[in-house]
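As C-alpha cells, one chain now follows by itself in the form predicted alone.
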Amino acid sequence: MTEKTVNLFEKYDVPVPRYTSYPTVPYWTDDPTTEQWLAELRKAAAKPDCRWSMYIHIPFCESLCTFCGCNNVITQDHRREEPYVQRVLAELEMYLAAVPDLAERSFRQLHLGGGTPTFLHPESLAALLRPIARRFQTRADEFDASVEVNPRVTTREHLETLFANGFTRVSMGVQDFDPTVQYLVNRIQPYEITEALTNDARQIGYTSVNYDLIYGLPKQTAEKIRKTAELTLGLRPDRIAFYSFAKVPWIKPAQRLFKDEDLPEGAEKRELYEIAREIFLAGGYVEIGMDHFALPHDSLHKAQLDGSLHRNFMGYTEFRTDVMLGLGVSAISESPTCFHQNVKKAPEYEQRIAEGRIPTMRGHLLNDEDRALRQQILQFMTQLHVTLEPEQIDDARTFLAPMMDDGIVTLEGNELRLLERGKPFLRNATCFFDSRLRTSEPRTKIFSMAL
C-alpha cells in the first residue's frame, strides 16, 4: 500500500452502519404496535403483484464462536428442536390468519439463518419445511431457497433433506482456514471438513455453493489470509462473502476473550482484504457491491449486470421482494412502509407464541423521507451510483467534499458515483444519505468500524 492509501484508511476507519436497512435499527422510532405492523403488511399484501420472501431464524448453536455477532442460544440439548419448529409454524399460521392475502401472493425466497440452522436434525428440518412447501405454490424457475450451515455439524443427510425441500443454495461458514485463528475464535474446522461438504453439495445438485469468510480476526496475518484465499480458490465456491470482523464487545462480551492487540486494525486490517481480493479477482471472480464476490455464471453477478441486485437484512440478494416475513427469535421483517422485529430472548418468544400473539419487540414506520432515502441507499449500495434530487446537490458537494478530494466519489451534474478507489469506503460515502445519523450522532458505541 502507498502511504497515501494508508492515510485514507486511517482517516475513514470510523464507526458507521452497514446499511442493510434504512433507517438503521438504532434509529428506529415510533415502535409500531403489532396491529400497526399487521395493517402495513395487509396493505402490501393486498396488491395482486406483491412478491414476498421468508426468513426463519434458528438460534441454536452447540458452541460459541467468539467472532459472532448474531443472536444465538448456546445449547447441546436437541430436545429443544421440535418445540421450536412448532412455534415457528404457529407464528406463520398467526400471520396467515391475520393477513390471508399473503398466501395468495408470489412466494419467491426462503432463507434459513442463525445461529446454526443445521443444529436441527434432518427430521426436524423436514418437519419445518414440508408444511411451508404444502402451503405455498412456487415455480422452480422463480423460487430461491438458501441456508446457512456450519460444516462441523452438517451432514450429507442434512443437505439431502434441504435439497428435497427446494433448497439449491448453501452458504458455508468457513471464516478462516488457519488453525491458530480458528482456535482463537473457538471454531476448529479442518479444511477437509469444508472440502467434503462442498463435494457433497455439488454431488447432490446444489447450483450455488457459497463460503463466508472474515478478515480482521485475531492473529490473522498477510501470509495466513493469502493461504485461506488460495485454499478457497481451489474449492471454487460460486460466491464468497468476505466480511470485515465487526468488533462489538459491548454487544457480544465473548469478543473480549481475545486481546485487542491480537486484532489487525486500520490499514493493516484492510490489507488483508486487498490481498484476498487480488487473489479472487485473478481467479476469475467478480466483485459484487461490498464484501462479496461471485463467479460470472452466478445469479448474483447477473443481478448486478441487469440492475436487479438488492440488499436487505440478509445481505445481497438477486432481486427485491415487497415483503420479507421474519419468523423465529429476533427475526426482522419488512414491508415497503414498516420494519418489525421479534423479541430476542427465547423464553419470551416461547411465551408470546403460547399466548397466540405475534412476538413483537420493536419496529419502525417509514415516513416519506425515510422511504426516499432508503431507495437511494439501496441504489448506491448495489449499483455504486445514484441520482440525487436537486435539493441534495449543494449538501452533497459540502458533505462529500473531503471524499471528492480524496478520489472516493465524484458528483457530475446530479449523478453521485463511487470511484474504483472508493470501494473500501462505500459505507462512509453512504452516510451522506443518512439524515438520522447526521442530525443525531450516537453518544455511545453502536456501529462497528468501517474498515
Ligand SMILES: C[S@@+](CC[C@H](N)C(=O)[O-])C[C@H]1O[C@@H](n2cnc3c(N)ncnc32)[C@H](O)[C@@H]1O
Contents of the next structure:
Amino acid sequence: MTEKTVNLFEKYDVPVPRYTSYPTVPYWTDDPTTEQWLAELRKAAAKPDCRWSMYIHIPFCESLCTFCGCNNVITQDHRREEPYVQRVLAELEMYLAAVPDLAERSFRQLHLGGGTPTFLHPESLAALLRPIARRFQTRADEFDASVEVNPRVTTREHLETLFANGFTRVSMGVQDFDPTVQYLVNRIQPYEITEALTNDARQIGYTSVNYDLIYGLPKQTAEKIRKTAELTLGLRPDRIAFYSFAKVPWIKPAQRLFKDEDLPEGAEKRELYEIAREIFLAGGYVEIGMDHFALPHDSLHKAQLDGSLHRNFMGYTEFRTDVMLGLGVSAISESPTCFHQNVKKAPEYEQRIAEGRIPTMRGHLLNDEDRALRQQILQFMTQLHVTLEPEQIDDARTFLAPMMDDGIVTLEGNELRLLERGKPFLRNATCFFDSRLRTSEPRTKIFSMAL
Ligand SMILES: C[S@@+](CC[C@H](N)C(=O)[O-])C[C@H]1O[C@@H](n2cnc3c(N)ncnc32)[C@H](O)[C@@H]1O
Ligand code: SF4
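Could I have the structure of this protein in the form predicted in complex with the named molecule, to go alongside the form predicted alone above?
Zooming out: every chain and molecule, the one shown earlier first.
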C-alpha cells in the first residue's frame, strides 16, 4: 500500500452504517403499532405482483463465539427446540389471520438464519418447514431456500432434511481456519469439519455453498489470512462472504475479552482484506459489491451482471423481493413502506406469542424521501454507481469534494460513480444519501468503524 492510500485509511476509518437498510435501524423513528404494520403489509399483499420472501430466525447456539454480533441465545438445552418451532408457526398463523391475502401469495425466497438454525435437530427442522410448505404454493423453479449452518454442530442428516424441504443453498460459518485465531474467538473448528460438510452438501445436491469469513479478528496476520484464503480456495465454495469484524462491545460485551493490541485496525486491517482478495481473484472469483466474492457460474455473479443484485438485512442477495416477512425472536421484516422488528429477548417473545400478539418491538414508516433515498442507496451499494436528482448535484459537489479529491468517487453530469480504489470507502460515500445521519445524532450508539 502506498503512503497516500494508508492516509486514506486513517482519514476514513470512522463509524458508519453498513446500509443493509435505509433508514438505518438507529434512525427508525415512528415506532408503528402492530396494527399500522399490518395495514402496510395488507397494502403489499393486495398487489399480486408483489414479490415475497421469508426470514426465520433461530437464535440458539451451543456456545458463544466471542466475536459474534448476532442476536443469539446460548444454551445446550435442546428441549427448547420444539416449543420454539411451535411459537414461530403460531406467529405465522397470526399473520395469515391478519393479512388474508397472504395465503394467496407465493414466497420466492426462504432464509433460515440465526444463531444457528442447525441447533434444531433434523426432526425439529422438518416440523418447522412442512407446515410452511403446505401453506404456500411455491413453484420450484422460482423458489430459493437457503440456510446458515455452523459446521461444528451440523450433520449430513441436517443437510438432507433441509434439501428434502427445498433448500439448495447453504452458508457455512468458517471465519478463519487458523487454530490460534479460532482459540481466541472460542470457536475451534478443524479444517476437516468444514471440508467434510462441504463434500456432503455437494453430494446431496446443494447448488451453492457459501463460506462466511471475517477479517480483523484477534491475532490475524497477513500470513494467517493468506493461509485461510488458500485453504478456502482449495475447497472452492461457490460464494464467499468476507466480512469486516464489526466491533460493537457496547452491544456485545464478550468482544471486550479481546486485547486491543491483538486487533488489526485501519490500514493494517484492510491489508488483510486485500491479501485475501488477490488470492480469490487469482483463483477465479469475482468481487461482488463491497465484501462478497462468487465463482462466475454462481447466481450472485449473474445478478451483478444483469443489474438485479439486491441488498437486504442479510447482505447481498440475487433475489430482489418487495416484502420480507421476518419470523422469530428479533426478526426484522420490511415492506415497500415499513420496517418492523420483533422483540429481541426470548422470554418476551414467548410471552407475546402465548398472548396471541404479534411481538412488535419497533419499526419505521417510510416517508417519500426515505423511499427515494433507500432506492438510491440500494443502487449505489449494488451497482457502485447511481444517477442523482438535479437538486442533489450541488450538495454532492460540496459533501463529496474530499472524496473526489482522494480519488474515491467521480461525479460526471449527474452520475455518481465509485472508483476502483474507492471500494474500501463505499460505506463512507454512501453517507451522502443518508439525510438522517447528516442532520441528527442517532438515538443510540451503534455503528462499527468503516474499515
Ligand atoms: C448467524 S452466523 C452464521 C451461522 C452460524 N451461527 C455460524 O456461526 O456458523 C452469521 C455470520 O455473521 C458473521 N458475523 C457475526 N458476528 C460478526 C461480527 N461481529 N463482525 C463481522 N461478522 C460477524 C459471521 O461470519 C457469521 O458466520
Ligand atoms: S457466530 Fe454463529 S455460532 Fe457463533 S455465537 Fe454467533 S451465531 Fe452463534
